[in-house]
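Here you get one chain, nothing else, as structure tokens; it is the form predicted on its own.
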Amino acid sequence: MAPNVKNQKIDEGEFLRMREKVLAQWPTGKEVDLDEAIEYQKKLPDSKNYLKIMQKLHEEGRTVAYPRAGTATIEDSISLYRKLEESQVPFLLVTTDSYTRQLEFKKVEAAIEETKKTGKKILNGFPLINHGVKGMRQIVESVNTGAFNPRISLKAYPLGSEIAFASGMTGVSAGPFISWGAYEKNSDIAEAIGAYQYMHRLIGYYADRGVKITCDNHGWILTGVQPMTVNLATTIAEAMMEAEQGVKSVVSCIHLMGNLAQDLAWIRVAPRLMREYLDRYGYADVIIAGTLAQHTPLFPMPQGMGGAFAYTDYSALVGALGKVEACSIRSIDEALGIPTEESHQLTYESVNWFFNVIRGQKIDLEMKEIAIEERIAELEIRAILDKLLEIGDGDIVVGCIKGVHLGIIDSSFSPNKQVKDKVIGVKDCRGAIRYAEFGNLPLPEEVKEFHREKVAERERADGTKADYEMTIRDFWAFNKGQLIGKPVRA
């Protein structure tokens, strides 16, 4: 474990010294003036403030689309975000390109020039750092409504967040687990948390001066078929890390996996437990701005138009029934490459139908299946969090670092070499995800027995063992419009 990485607020003097090195990474860092940036943020209207939008949606009982977007040039970006504004999308995400995520800024410059000359879209996102504060502010000021929110990477977040917040972005994907566990091969968990602490401290610096920037926490994005309770436990851990550095507004993110009862149970349990653990550890002043349901992140996108619409609309349906404030949606042509403006508009027209019609009915859905899933999810999340706090002697950062090395938090098929990868999941007969192998997860025995019974039922129904072949079949099932992966008979 790397030394001195703890859940302890970075001293302001030390933080300001750290900033000098961060801003020197690329010339656009010189465009950041913290005092001026804070005043710029304060002048933004409520219609561009992430927290204010979330709170208004909660008060009005509405759900909206939360898109994924990012294109290389300022001109194309302005056109895209204006189209999203027309589609009544109040959250405007800025996904950065792969070169930016690896700090390869010279390659970005060459790609931008090539795009301008040929019109070819070479970059797979928006080069935030190269365009800098001046370029990004052109985009922020091009729309009347919409809270901008960057998606960067572990390596680029320190400088990227400096430019983003100085540009007028008011939200950010802020947890260390998503980048480290799903996108990085060689990154060390302690170094990852340390890198994100810089961004959290920067947000705390803004908060101390009256500007609340909201962190949405995605936790450890699991890369295999596995219950999302490990993910949800880490979203709560991330909120505690952020709060220690001075963050005052967070969002609970729930990733939907295709079983209605299980998805709705996670939506209900996760924000409640996040509130409980924040309060218990002295962060009662942190606002949970809202709940974000995430479009099923794991399974492959259908490439047929009918399946693509169904895929997005399932998430919209669950988001509306779960009464979340926003639902992250992938456009219908994401499987084919960089989405077009037209596909964005069609996607949000479709999901808005569900948000308006289903959410407007104010349905309180009660099912025994949901109650069962809620109970199991709460037992699992508590067991993981409490064990992390125990081995960290109350320090959630130390606990998470040790927890990775011990496999107390774990996933299947992670690209990161530090991950134990000792757990494996399959779907049960109703399409809910269960553990076939628990690894070192500290789950109560009654929870393990519950999973064993559900897996055994699936094995009897399938006539096959719950093994690697079954989890691969289940991985592809949702893409094919199936509840579970069907065995291939000779």
Contents of the next structure:
Amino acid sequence: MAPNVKNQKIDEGEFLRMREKVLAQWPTGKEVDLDEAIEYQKKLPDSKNYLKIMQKLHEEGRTVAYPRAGTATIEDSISLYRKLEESQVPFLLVTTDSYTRQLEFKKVEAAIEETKKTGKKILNGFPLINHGVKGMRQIVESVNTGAFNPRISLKAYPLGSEIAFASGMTGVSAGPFISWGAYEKNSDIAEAIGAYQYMHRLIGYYADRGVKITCDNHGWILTGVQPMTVNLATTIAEAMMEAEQGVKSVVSCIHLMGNLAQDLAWIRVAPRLMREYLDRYGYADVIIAGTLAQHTPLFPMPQGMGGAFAYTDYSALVGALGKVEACSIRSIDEALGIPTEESHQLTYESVNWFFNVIRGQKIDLEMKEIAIEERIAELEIRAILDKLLEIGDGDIVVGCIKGVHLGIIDSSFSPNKQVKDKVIGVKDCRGAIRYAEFGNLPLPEEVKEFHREKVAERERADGTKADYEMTIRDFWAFNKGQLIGKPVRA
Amino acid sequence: MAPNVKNQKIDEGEFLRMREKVLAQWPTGKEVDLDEAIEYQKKLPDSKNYLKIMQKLHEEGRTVAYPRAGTATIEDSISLYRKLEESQVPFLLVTTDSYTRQLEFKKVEAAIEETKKTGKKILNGFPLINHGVKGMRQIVESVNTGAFNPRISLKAYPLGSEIAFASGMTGVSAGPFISWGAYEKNSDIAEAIGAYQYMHRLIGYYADRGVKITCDNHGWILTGVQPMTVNLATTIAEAMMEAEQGVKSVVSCIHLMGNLAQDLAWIRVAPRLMREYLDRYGYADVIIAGTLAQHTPLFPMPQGMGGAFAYTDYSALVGALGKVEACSIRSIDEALGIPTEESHQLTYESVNWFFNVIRGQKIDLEMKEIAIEERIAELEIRAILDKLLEIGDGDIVVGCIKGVHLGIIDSSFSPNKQVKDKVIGVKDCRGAIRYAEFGNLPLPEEVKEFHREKVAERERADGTKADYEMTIRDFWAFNKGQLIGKPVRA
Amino acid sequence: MKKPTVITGTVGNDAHVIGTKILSRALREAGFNVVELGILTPTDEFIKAAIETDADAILMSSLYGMAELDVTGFKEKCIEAGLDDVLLYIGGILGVGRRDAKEDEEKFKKLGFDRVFPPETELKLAIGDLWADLKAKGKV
Amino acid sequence: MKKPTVITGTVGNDAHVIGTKILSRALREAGFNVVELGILTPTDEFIKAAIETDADAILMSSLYGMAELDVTGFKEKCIEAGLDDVLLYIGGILGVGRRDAKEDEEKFKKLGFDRVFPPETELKLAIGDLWADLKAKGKV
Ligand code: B12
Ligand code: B12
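Alright, leaving the form predicted on its own aside, put up the form predicted in complex with another copy of the chain.
Complete assembly follows, chain above in first position.
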């Protein structure tokens, strides 16, 4: 986990030495026996394998909901995941709680005790590490269908993923950017990548022995209203990092911002470029298992149930029109708190309706706007990736690290102090997202001109500058049932 | 109201003689003073005028919800319509109860008393005639924005519309086909058209004095799964009948069946042909105020809240993509019973989200399927209308009457015994609606061939015949969250 | 075996036809002799038809919410008409607003109905009940 | 008039930054001297910063649902540190699951907070409250 981290496969001996330290972080680490774990994984049915599920969905032309779920106790978890299974949700997310994420396992223990005594819910997720392989396997074995997939944290991923995979989880949110860029204040990008390499290498170890665990690549989740360019570029960078460590199955995640043409363009362009860059850099044997779309959770959902259903149904619509295999769905309780089982169930009932009705029609949308957005997005993503590879001398890890320092990749509103925070995004008159400030993003002049025109049009329409005020207005728009944040007239 | 009814403006003297009988049906008839009523209408603000509201929506490129509402007491009505106003619903439907519809005003009186005493809800709508002009004006005056619009019945429309317009209602569901074809068992089409001519003539009387009341033309609401061809043809026929009696403002209503391309094609084709036929037959001065789309309420909604939201959001989506001014929305309680105020509010919160977000994007959908469906629909509607005009010797009323007898216009599942019931509809593999049986519909051979191909494809896919079983399966599909009714395998 | 005869129709001022049509067809396919009265059928007509055809059961539908008003006193009228032994079924949306199926069942059983069916009833099961009830009465 | 100094940040292990960022900026624009601690801020750091900058108020955020655990005992620590007079505000989603704003308000007031703000708080109004409270204390 050195700061001089490179995109280079960790040597197996070295990896095994690192493992010892990782497993020693908490007693449940001892439950992990890699050989036994690999056998366990091999015996899992296809219906619990992330990659196989994705491939089947693709063949059948279906879209399913990708939930956000995680609850503190094993009993509640079993009940919750069975409900999800009933709701035909085959991807079973295990969101861990915030103590686990900070390696505060003692606090977790206390909270579990307290909940047992008083019934009061304290933890905001599943304490995977405290429950250990034994606990997690009970959950994996409690359903017939569904690939489990943990959400952990920079600090807790190494041990967490050991326990996860040994428990039969077959997918994982695997990119370093999400933790570093959206959950951390002081962490260093080099350290973050280094920390994630451990998990990637662990997956590589499984892969070398015939077990394919799939990596969701969320990229740098960009906070607030801004184009997903940097996000999509980093999902591809992440796939390249994972591939180098031996990962054989990745997912292209696309974060959506609400303009149909732009969202569909991103859905089309992202997996295509991911394939191209993987192939070009020697990772042609890495499978892109499927695509996962979601309205990036970086603005608040409507609090009212009507608006919440509309927004989440809209996510389902865009996912289905984009023909993605899975669509990450925010429950109707998103703005209110961790959803109840009933809220989960109602949410999937609703989005499944959309998935079925839209996909069944086999709609091929053709709009000239999609083609325009696709071209712009492709130019942008290529410009950024190529620049990163250039400054990294062909090494994507080095490129990303330098890129952060130089603001070649940048985001507004990031909690991480390392981030330049020189870019600003706003919506254009049709609700597509444009840069009002480019910071140091290496975008081609033609592309910048395109953004400038669209932003100028918006400024004229609103009669205000495209600035921080506007980005905040736009940030709240969907929450208020509007496409664009309207200026408040005095 | 003679069986030898023709498409010919009722002479004013004759009309005024008819009025006397109509107004004598119930004491509240005496409250109607036409001169005073015309003055009252003229003083209404634009925000309560159906035509003006439609035109403004068109200019602003907005879609709004068209509710289905009606509750028994004046107090509850005021509360309900104010809630609708808060929900930005500018079309305020007044669905009358079933006793009123049968002219059973004494029973209404008893029910109102019972409700006053016990608080128990008995009537399934607003007893417009019992409440009279005085009662209804209280309601009209209780909101700032909103055009009231009554839903009555074949029998009760004459007196009901007298009271409605005198109370300041500015729109009305005006076609004879809806009552005759969907609400009646024994009534005769000629009598039905005759009965409606009275209302049309009344609107003409207002129009001659400068007050434009707008007619929604719903056409023959076709029960069950069948193409909307006959429905759309009859909406145009209705507009021609209304125009002849002096109506100056009509709405093109489009009933949708759930396949996006077909639904959008219907939305495009219907007002275009309505304009053409009105112009060709000498009614060029009749304004088409706007378009009103709705997923025809002839199959059941999902009972679960998730599915109900999805379905109703889908209606909103299609309406918004179709750029209609208003979209008739079923509340999330549709399958459960008359909606509560809260259900209304949640429903509009949801659909307004879709209206705003979709219309704001100014999406111009281009799909080759839309063009194909548009062409087919146009050929079908023209073939039917031209045939009706041919057998009616240029008289659309005579044509429609003969058309019903001959099955030139026909429907499956109609409650009316006069209907041939020789047609059967099923969904094709993409959920578009096709004829499996054409009955006596005068469709061009090319069109029939198109239907046959699509139906054959479906039969192959399902491995079953396209018959009554299939139409019933398809009828339940949306209710079960599916696009198409899947065969149950033994 | 003689085919049992049943009367179907939508009672009172209710115009919802689809349920009763589907039900009638299903009954016919299941081997019943069906007298289909359709929508807007006054209770008296049900009784008249039952007498005329010596029916074994009346299967009413109502969706529009005003069923209770329509059928209050119906059982008594049946008894008066000597139809004590005719099975009475009713189904649909049996009141105004969101329903509690259990409450509806109790209410309409008190009004003299032998069975009460909520919306989305699986007709195969309902027809199974009908066979069972007829058997219990020794009619089939 | 001296600018009043306020501390902002997301308490405990919470990483939700947007609320506290927007709040910090709004405070700055409203004329406050803002010490912005950002996310993942332990309660001790709030206290340290308040002492160092002689702050008038601490405005904490928490969205992740575990605020109660994070801030239990915080008021007492403030008093120990001699910060009796510093205003304590907290806002966000103050527990796990659907919330009742009134209950949250009571709970966190018992824990020593002067004001408690639900999600979607209109920041202009909250800052108005802050001015009023500071005035009442004679600090502005
Ligand atoms: C964006 C987001 C994220 C982003 C955060 C990016 C970032 N670094 O900021 C990411 C994806 C990283 C994330 C992560 C997590 N999140 Co999150 N997230 C959200 C989301 C969608 C929006 C939050 C937001 O930015 N709102 C907009 C801002 C402006 O509002 P705000 O912070 O509430 O501030 C306003 C008011 O509350 C008030 N206010 C706030 N603080 C204060 C203080 C004072 C003094 C005053 C006066 C006012 C005030 O003023 C602001 C303006 O009105 C919400 C759900 C939602 N609301 O839609 C979930 C949500 C908050 N997250 C949740 C959870 C559980 C998590 C995770 C634990 C799990 C996960 N999903 O991975 C992690 C937590 C990580 C951690 N250690 O904290 C839950 C919390 C559950 C609960 N409380 O019951 C929510 C509610 C989603 C849900 N329903 O499950 N999340
Ligand atoms: C289609 C429809 C219409 C069509 C009817 C066309 C026609 N002639 O059939 C039209 C548009 C004309 C219409 C009119 C009206 N309707 Co309507 N309509 C519906 C709708 C959408 C579907 C009904 C349907 O066909 N369901 C499918 C059939 C197959 O189901 P079913 O009849 O319930 O039958 C099933 C079961 O109930 C059971 N069953 C039924 N009867 C029996 C009997 C026995 C013995 C057994 C064993 C089983 C059984 O078996 C069937 C198969 O499962 C419903 C709402 C919904 N469900 O989504 C509203 C609904 C029934 N209508 C309603 C209302 C109020 C009206 C109107 C009064 C007002 C209006 N909207 O204009 C008028 C009434 C006119 C009148 N005089 O009755 C309300 C009733 C409110 C309530 N009860 O609280 C509903 C619930 C809508 C709502 N939420 O407001 N309607």
